[in-house]
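A single chain comes next, written as structure tokens; it is the form predicted on its own.
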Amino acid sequence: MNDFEHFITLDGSVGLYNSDFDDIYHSVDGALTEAYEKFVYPVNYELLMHKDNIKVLDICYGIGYNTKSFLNFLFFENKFKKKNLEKILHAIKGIVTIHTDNNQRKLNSHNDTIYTYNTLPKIYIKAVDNDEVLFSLSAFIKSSLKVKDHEILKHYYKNVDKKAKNISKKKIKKLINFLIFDKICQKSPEILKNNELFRLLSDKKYDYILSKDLKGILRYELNNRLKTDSKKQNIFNLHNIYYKYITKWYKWRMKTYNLQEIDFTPIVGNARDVIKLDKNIYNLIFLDAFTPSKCPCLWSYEFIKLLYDHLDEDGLLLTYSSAVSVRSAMLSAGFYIGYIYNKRLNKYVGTIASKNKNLIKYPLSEYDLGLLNTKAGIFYRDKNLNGLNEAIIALREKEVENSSKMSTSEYKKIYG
């Protein structure tokens, strides 16, 4: 990313625009609630609860939106969680005191006690990005503020302001983003060892998105840094900033509620040779590149069978992409598919793909299966998972144009 050009969406969450693709990292209706609508809710959680590990794979971490919604989701709205401990108490009622790891609840007086620990299995998260400097900032990105009219990209999409009476508030508990930060302290400090950070977090226009729990802290040092020589103090240790300043209070929140259990691994890569060396089996997969059309090498049908091949038997991926091209190279790798359903809004939005056919709730319409044999499900191609993209665009082009297929548009006109 060449610059940090960000606008507030209507939920009050922090939107990015990337000027290389000419493109939005997030939706304008709300980056954090699609987030949530699309690859949260749309999770079958107690199939998840009953595994010892949970295993997910965060393609285009970006500034961390889906990981940290995941996390909020399960640690502070996770509603499978909390009928679990009232089935507890419920069994138990009025027998003995339970102890939890968040609380003490006493039943009665008796003297019997039992133990029950955080009900989530342990947590293991990969997230994968090229930009070192949104993985760098997505602790400090504050996830609800106020909007203001001048603050939306109003010219991609029409009547904004119809669609601001139905949006949801979202908010990411501060303690989520001091996970993140902690963990990429640890897994990966030379993220932070950015002169571009440095920038940004100096910079008076960005403390209105930026939390000030993380950047108050660090406000004394980030003055220090600015009135020294650059060429010598040019590298923003804020590794051991954090251990100065957080620690203690940080290990205790943690302990309290049970984060020691995750495992978050910031890596800054290629997705394609990151996944290819990549041993693990995932629970799930989150995919959230750039649309087909401007990086189709993280939607060719040899990624998509590469994220087959790295998906557990009753693993989800999901993504908000409804492309034809993409669903057809989902198909042809093996996956059913179906779509996500979004309440709030009572329709159909993006794709949810699984080796496991039970797992789809929603699949497919015969006249939607049926637009993958016209032209547009050609998928695009990238055999050796190294191609550029002009070059993978170029290839699909030209086999559209010489392939009889059916066009989208004759095909509407006699099914549609």
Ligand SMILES: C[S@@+](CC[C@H](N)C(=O)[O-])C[C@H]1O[C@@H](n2cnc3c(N)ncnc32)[C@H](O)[C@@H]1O
Contents of the next structure:
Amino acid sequence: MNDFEHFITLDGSVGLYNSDFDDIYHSVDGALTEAYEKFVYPVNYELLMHKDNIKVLDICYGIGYNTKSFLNFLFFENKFKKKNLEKILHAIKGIVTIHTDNNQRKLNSHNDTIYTYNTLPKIYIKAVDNDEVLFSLSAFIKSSLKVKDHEILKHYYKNVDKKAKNISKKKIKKLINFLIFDKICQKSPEILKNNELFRLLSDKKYDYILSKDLKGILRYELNNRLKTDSKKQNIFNLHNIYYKYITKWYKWRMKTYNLQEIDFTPIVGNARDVIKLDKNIYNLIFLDAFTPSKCPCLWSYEFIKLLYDHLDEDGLLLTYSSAVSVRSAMLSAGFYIGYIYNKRLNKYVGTIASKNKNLIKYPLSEYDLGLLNTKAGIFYRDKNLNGLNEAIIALREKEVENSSKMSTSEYKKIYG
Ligand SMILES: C[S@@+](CC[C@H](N)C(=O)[O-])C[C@H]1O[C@@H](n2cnc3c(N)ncnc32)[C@H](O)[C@@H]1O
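Right, the form predicted on its own is done, so what does the form predicted in complex with the named molecule look like?
Once more the chain from above appears, this time first in line as the rest of the complex follows.
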């Protein structure tokens, strides 16, 4: 990313734009809302909560909305948890009786099944992105800005349709940002040593989009560094500073919410290379790459097949993309596929894939299945998972040109 080109999305969260790709990283309707609606809400939590471990692969982590929303939902909003806390407290006080089943995983009180804190599955998240700066910034990004904070937002609000107006104003708890920062410090402190991060954190221009909480802890040191020789920026080490100033509040809250058990691994690299070497099997895969026409290497049949091999039998692959070529690659790789239904907008907004047919709540219509057999359904190929985007696009264009399949416009004319 050349510069930190950003805008404020409709729900008050920060969105980014990439001029190299000429593509936005986040929906203007709401970066955070999109993460919730496409990657968090469609997950089958009933199934997930019975597992000992939940493994998540966040492909194209960016500034981390998908991972952060998932954790925020699980630990601060999840119905299991909220209900639990009250009921467990009641039980402790002897108001309701709690029965523990054989394996100590579930507790029954009256007719409800509730889950206790110490029975929450252990969560592993592996996040991959090839942009180190975004990784390092992810813990600093504010998730909720007020309309008056930015002129552009006012403009967007004027033009927004009615449905977009009922976007709920979500906020990522600052504890999640602390957690991400802490894990980066532990697992990949080198990520924090880039000069670009230092530049962005110390530039007042970005103050309104960067959280004061973490910067507050680091402020003293940041100010000192600013006053000293700029060459010293090379040895700027947020990692040490953080540990020097980390608050008791943070440690205490981590324990209260059992967050210290979360295993978060940030990996800077090309998703294809990272996943090729990965031996894990995941319960959830978030695929949030730039659009297929801009970044086909992360939507090719071979890449989708690689994801198939890394997904559990009852796992889910979630993506915002509804592209016909992506869906046909998924189908050819062996997935059952369906729509992601957005309740707020009352429409389908992405694609969900699984090896288990029963987990597909909204299967594709006959019409959309038919589309997969047209020219639009010809997927990108990247035989050795190392092709350049331009070459992958050219290969597909040639295949489309030589194909005897029905053109998509003809199909739409006949069946549309
Ligand atoms: C649509 S944005 C993802 C937004 C992100 N999920 C978030 O919450 O901010 C696409 C991301 O893909 C990353 N990217 C592009 N090509 C990649 C590649 N080959 N491997 C890994 N990441 C890549 C970009 O750096 C960018 O952050």
